[in-house]
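This document starts with one chain, in the form predicted alone, laid out as structure tokens.
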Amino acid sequence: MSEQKKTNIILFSGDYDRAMAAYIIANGAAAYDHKVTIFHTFWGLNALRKDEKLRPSKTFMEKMFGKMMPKGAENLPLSKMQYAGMGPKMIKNVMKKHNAMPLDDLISMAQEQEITLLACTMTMDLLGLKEEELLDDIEYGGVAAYIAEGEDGAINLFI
């Protein structure tokens, strides 16, 4: 009996298309019975933000970061082809026509497949993000937590 393979992804990017790629790969690996961890750090944390108005206690600088960063996976910008805000609408329309799952659904699927969604606590501190601003049923940890998950990984990706 062989040991379960691991796939580990560092999601650094806050771009919709890059986050989508990370989640497509993660869900595919989980379907192949890999133990999968996605470590969300810096702008990648925005994929885990709730798209709702919350008022956690924050410093002025933390409030400013919160206003500048997109809330929720469906509000992330594209890495290319912004076209004054039209690009994301265009790509989402094309995706819908081709029955491609939107990022929110890919994240939900990842949670259903028990993919570990790990939020970087150091980055949360730097950007002033609070646990209540992020999705439910995720894990929190720093680099050591990711390294512990990633050291035996068959696949390690940085997106």
The other form holds:
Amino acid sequence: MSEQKKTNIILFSGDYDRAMAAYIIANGAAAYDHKVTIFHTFWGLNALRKDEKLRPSKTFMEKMFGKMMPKGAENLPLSKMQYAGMGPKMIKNVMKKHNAMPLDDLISMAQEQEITLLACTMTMDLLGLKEEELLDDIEYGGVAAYIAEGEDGAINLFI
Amino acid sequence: MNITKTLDAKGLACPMPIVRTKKAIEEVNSGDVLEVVATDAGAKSDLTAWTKSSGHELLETKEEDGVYTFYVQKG
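Form predicted alone already given; the form predicted together with its partner chain follows:
The complete assembly is shown below, putting the previous chain first.
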């Protein structure tokens, strides 16, 4: 087979449905033997948060941000039909019926397939997110880390 | 046709049929035939595109009552 192709996805959105699309494409690309990187920035970082009570030392503003943002993949809101939390409940019910994988499972599957999950450190600082609040076994980087993968990517997406 | 391995991907939704097929094909030798059974309607074009791009050969496809059976020969 020819040289390994690369798929790079920038996950900017913190919406459940958008993140699902990103992770489905990522897992599909990994099955195509692509080297896959998902670069999480801004609201996309929330998909990587652990759903646990952690008390890292933070400033007042950072604490506020931490409280206002969803904690982890399964707590992300929908981009449409959020209906104060009813929307995600409804869609997860339908997903179960159709055997579609929930986002947290898609993320585990991505890690199993050795997809690189990259967290943008600059936006982590802005949103006050600390490394211990994010999933284990992920990488940290900035724009250069993305460009390094993206410049010879067969597929580059911004979601 | 000599089938080396069968993958039951019935009931699985996108992207799982392709993810499982990739894993299963890694477990057989070049020239071996992998049988994949799926019910996801998208699997037909997915499997066809995937085998082509991954250097394997799709020997035969069957469809019966919404159940798709694929025979993939490892390249």
